[in-house]
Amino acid sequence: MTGFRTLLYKEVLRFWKVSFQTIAAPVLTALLYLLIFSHVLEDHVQVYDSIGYAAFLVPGLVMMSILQNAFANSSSSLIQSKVTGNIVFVLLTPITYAEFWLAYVLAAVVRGMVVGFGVLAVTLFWDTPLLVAPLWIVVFALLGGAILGTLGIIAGVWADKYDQLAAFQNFIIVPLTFLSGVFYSIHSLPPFWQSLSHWNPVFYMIDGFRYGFFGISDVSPWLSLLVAGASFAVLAGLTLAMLKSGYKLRS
């Protein structure tokens, strides 16, 4: 096996090996999202017409199931490697600072896809989701993936500490994905607020991807594949900046 085969096949192993606190875990807490929101509100909220709110919260509870364990997977595993010192075993290797890079952001992807998945697959006890554009679907629930990713990896090199990286997680990416229309649409807020929501970028991600399943969208979703992409695009030029340079690895 190649190194950057070796490091992504162990990077997969670490979160599979404990699947029940890293697969099952985020999958009951989505359930629960559900489950609350859906009782509550079902009655009282309609965001679409023809669309029952407990479908809409299903694609919005999907993609930040993905997005944020995309993110945890890739920053605890290198803020994990960091605080242990086993991280100079992965630096020894001749492997080049992109397949570095790359290792980590596909893991990340993998364990973000397969929680999704996982919460789909039990939301299907309660509204069976349509599928209007699954191309969409897949392309976000990709990239949304490889973003939160990335930005763990950026967030796993510069925290030298637990509490730094749960800082991270809990004043950035947490109020991004909260805030980004998973359990309303952007139209339901003041025109501040609705103005405000478009520069977050989680929120395009979470738009295009529950497009491809009601075909119904606040936004155009070629405007989301559009800031989602640039943003991909801006956080992989800046770890593959961050990486090369050894930036709290090496130096």
Second form
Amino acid sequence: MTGFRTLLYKEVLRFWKVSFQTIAAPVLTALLYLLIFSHVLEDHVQVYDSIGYAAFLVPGLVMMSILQNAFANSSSSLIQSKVTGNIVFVLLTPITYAEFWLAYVLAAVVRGMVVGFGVLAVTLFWDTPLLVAPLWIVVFALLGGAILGTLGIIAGVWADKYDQLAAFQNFIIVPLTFLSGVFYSIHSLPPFWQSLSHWNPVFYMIDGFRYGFFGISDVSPWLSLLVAGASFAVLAGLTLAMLKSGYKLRS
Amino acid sequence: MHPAIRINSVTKCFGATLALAGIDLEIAQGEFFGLLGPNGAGKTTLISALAGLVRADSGSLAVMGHDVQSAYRSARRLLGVVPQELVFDPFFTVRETLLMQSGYYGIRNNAAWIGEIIEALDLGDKADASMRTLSGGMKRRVLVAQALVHRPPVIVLDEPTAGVDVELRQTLWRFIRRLNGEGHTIVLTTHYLEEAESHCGRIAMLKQGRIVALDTTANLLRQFSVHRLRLRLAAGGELPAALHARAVEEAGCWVLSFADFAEVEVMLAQLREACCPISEINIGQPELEEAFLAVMQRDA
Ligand SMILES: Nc1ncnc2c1ncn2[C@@H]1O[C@H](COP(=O)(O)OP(=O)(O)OP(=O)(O)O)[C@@H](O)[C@H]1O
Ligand SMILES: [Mg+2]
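Can you now output the form predicted in complex with the partner chain? The one shown was the form predicted alone.
Every chain and every other molecule in the complex is listed next, the one we just looked at coming first.
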């Protein structure tokens, strides 16, 4: 267990040491989204009757920050270790592939949570979210962070170069999060896009997370939990099999 | 007692390159062993297979009797590897790096031993400096230190002295010899053959993924290299014709090679008979470099 704990500690320390870039910067980004979108759209978009647009936007932005930063943490740490070669220091040790996976995922979740809290904290100045069902909030935040942290491991292990990782991020992660209802309710979309969104697992993570704030959502939080839980199980299984095989790490 | 390292019929291909072409090797506990070979011979690949960084295509490897695949956790605990590439994690200081490394091996409260390694490798001044600020030689010392944090009984050093100054080389060898004296098995690769010659009891020479020579250092020297008698003749001296066959002229001296010391007497007798005046004479030791070149050319 000490090996696993050390790796987790190292991974947390790694982003903590550069927290300006890994925490402050994404919080600022989310804040800019909030300022711009709520200002432009406040009078034009009414998603749920009882909730103003800015309030609607906050949980989506928090969740988006959690997801993107969880992904960024594991993927960037891995590619950096691979490119500089210092990944051998971990590969030489008796740490098992399951411990390896868990340490990277948990560190990603921690980073996601810290950034998520940061975004929530600064947005409190605009609109106090309701927090109707806090347990759902916690469950979806953890699950979302773990899913994207796992995806980050896949991307970080697969990519040989930084631009491959950037492609993974720009063509998979960003579209999935942007087209998931962060900025709108999918009910406001044309039918085609609405049904397409139902195939996006990130939609369920954000919808379930938002349910925890308002008690209102596009689909039942139980369905969202099911989809998110299944996505996590599939990705975790895939990642563990990949790590066990030594793919790209042990030639 | 298990051998420190047992390698059975190991092969490894990288695409079309046959990096290891069937290696069999056993290294006993407590040995100071040299793994020599030209660039690309497969030394690093063999070490990587032992460390689990590379998977052998066939064959098996074991560290102190623990298979590196099926019992990888125990095998890795017993093995310390100093990688050839100068790698480091720029986010941490030297001490953090070492504490972290021992944590990976499941060791806590290791500060005393880490302090000792830092001392022995002369890293004291830099212990709290960030890794990114160290010079190349300093980084190399940290690499060595990292391989030792868990006190592995088997230590493999892949060119530990590349780019390292004379002083550290001596410090390093003193420390490694001490560890060897305490019972640690040492495996060394280096391109400085005089280092291998003075430290290694036994040597394997690799070429294109095969072991082409494996013997004690003394036997390799005896078998493949020659002693030399170096003569400077006084003015007007003429080397006797009988000696020309074994002589080469080198910077105003005659260098006569021989394999056995009994031949020296014969040569001196011939010189005396020819009344050849000698102004300077010395006998040179055989060098591993010659043995190395002889082996590599023999199997060309
Ligand atoms: N990851 C890899 N992918 C492709 N080829 C490789 C890889 N690693 C090693 N090789 C090839 O395998 C052969 C053996 O390489 P290796 O690094 O083991 O040599 P070496 O004996 O350590 O050489 P050096 O003295 O230069 O360190 C070389 O032909 C090398 O190009
Ligand atoms: Mg090498």
